[in-house]
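Shown here is one chain on its own, the form predicted on its own, set out as structure tokens.
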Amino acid sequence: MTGRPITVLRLGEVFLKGRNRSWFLKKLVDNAKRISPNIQLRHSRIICTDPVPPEEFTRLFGITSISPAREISQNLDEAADAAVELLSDLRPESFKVEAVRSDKSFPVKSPDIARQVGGEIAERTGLRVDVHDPHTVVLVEIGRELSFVSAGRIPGPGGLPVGVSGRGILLLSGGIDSPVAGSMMLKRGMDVVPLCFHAPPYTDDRLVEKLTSLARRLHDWGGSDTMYLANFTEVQKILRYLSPGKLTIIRYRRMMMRVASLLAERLRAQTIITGESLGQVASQTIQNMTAIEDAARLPVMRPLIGLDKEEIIKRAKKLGSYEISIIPQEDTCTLFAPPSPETKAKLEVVEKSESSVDVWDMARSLVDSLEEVHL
């Protein structure tokens, strides 16, 4: 094997951030170090000098592509050897060589590097050179501190580094939608903290296991390492028996908004995230969402608001949450649900239905008793 195996990570949106670029880059490097401690920032790329499989970085938001590479000395014969070895694993139909000479003291200019290495590859492998539409691009970079050859590109997730856009509390249920909503906010650089509700003994340990699995899937993509779990049973019983019964689910969701708001204050979060999609179910009409959001003390973000179910399922499969979400399991909000839930709630009617109880005292009690689940 020629040269030490390394991995090249390419930046996307981060590189366009102007004055804030250094802070975005630092956050991206810190996030990459969760995968490997040996991370270096080189010009417009991040280099991992550990023999970590490149696929490990495909869930690192802020990265547009990943390439396996070999570290070399400033020697073009060695560059050709490394390129041939890398291409033998990829078996492309065609290739071209690009060269970057960041060390201007190196005597061979970039176009000549590309021609010399490309000619050697073609002669030794018989592969076709295609400078316009190659199957695989070989990059030779000659630098002062690091020289390397990379071949092929694995798509990265793009977006922004997790942590540059504040923190949000995700109302995570066992369904398909909310994990996808969380992942979309992770992609926009938000630190996403899951908040879940269960109602023992009406829901059993299988629901908690399912919620934990979904939270772990988000953690794999950079989400929080802690999930918060609220025991909703007693509060749910009280809200269930308030009148009118058709507002039961609205009252449940308003209480969840209050709990999320109080938890956000403790964790210094700036928003609440939900998996609501307009018109998808009875509780997700514009009137109902307006009545539910009224109970929140923070802005509510709904990244799925304009997506249909098929689009959400496609994203869930890419996230890796779909197979977990479709496991049959009773959901907290569907417990004691009325046969004909309200679809056009009026805020004044909802508030009147809650007036006989101290809803914020109930919310504070729930937050004080939250269970922390470490992922």
Given for the second form:
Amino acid sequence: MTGRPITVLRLGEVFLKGRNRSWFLKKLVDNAKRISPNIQLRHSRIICTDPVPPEEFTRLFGITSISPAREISQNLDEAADAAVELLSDLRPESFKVEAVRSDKSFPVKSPDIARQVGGEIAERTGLRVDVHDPHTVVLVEIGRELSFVSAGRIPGPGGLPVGVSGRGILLLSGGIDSPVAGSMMLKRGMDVVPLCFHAPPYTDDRLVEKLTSLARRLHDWGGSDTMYLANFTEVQKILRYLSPGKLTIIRYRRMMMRVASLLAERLRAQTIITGESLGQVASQTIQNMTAIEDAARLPVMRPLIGLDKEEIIKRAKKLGSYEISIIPQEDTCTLFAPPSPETKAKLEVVEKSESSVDVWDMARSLVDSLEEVHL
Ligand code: ATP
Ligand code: MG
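Can I have the other form now, the form predicted in complex with adenosine-5'-triphosphate, not the form predicted on its own?
Now the complete complex, all chains and molecules, led by this one.
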């Protein structure tokens, strides 16, 4: 094999953020180092000098494309050898060579590097050169500290590096929607911390396993390495006996908002994220969402609000959560729920129905007894 296998990562939007640029890059490099420790920032690219499979970086937000590459010395024969080897894996219909001479003391100029290496590749492989619409681009970079050849591009996930857009508490249920909502905020650079409610013994250990698997999937994309689990059983029992019964689910959701708000204070998070989508089910009306959000101390983000179920499912499949979400499991919120829940909750009525109990005291005791699950 010619040269050491390395990986070249290209950055997207990160570069457009003038003032924040260096901070964004630092976050991106730190996040990449969780995948592999040997990460260098070089000009407008990140280079991983460990021989990890390039696919490892396909879940790193902030990266627009990934190329397998070989580290070479400042030698064009070596460049051609490495390119021929890389292309033999890809078998493209056509190719072109682009060259970057970042070490200006190298005697061959960029267009001549491209011509020379391209000619050599064409002769040895019989591949067609197409400078206008090549199937694969071969990049030869001759630098002072590092020279390399890369071929082909795997698309990266785009977005912003996780950590540059603050922190949000994700209300994560076992359904299809909330993991997708979390991944959309991760993509915008938010650090996402899952908070789940369960109700043992009415929900069993399999629900916790399912929630843990979903939170792990988010962790694979840069989400938090800790998930918080609230035991909701006793509080649910109290909330369900308050009347009217058709507001039971609204009271549950409002309690989730309070617990999320208190957890956010502790973790210095700035927002709460849910998987709600307007009109997806009879209860997801603007009136209900308004009554639920009223209990939150922080803004609530609903990234799925305008998406259809099919679009959400497509995203869930890409995220890798879909197969986990569709495992049938008892849902905490439907426990002790009335047969005909409210669809147009009025805030005054909801508040009145909670007035006989100290809701914040309940929320505090829930937050004090949260279980931390390390993913
Ligand atoms: P999902 O597919 O995410 O469960 P859904 O369409 O089933 O969503 P609902 O059951 O109405 O919707 O729940 C709305 C949102 O409330 C969820 O997306 C989630 O953010 C939050 N939520 C519901 N149940 C729980 C729970 N047990 N723990 C944490 N959050 C929950
Ligand atoms: Mg649900």
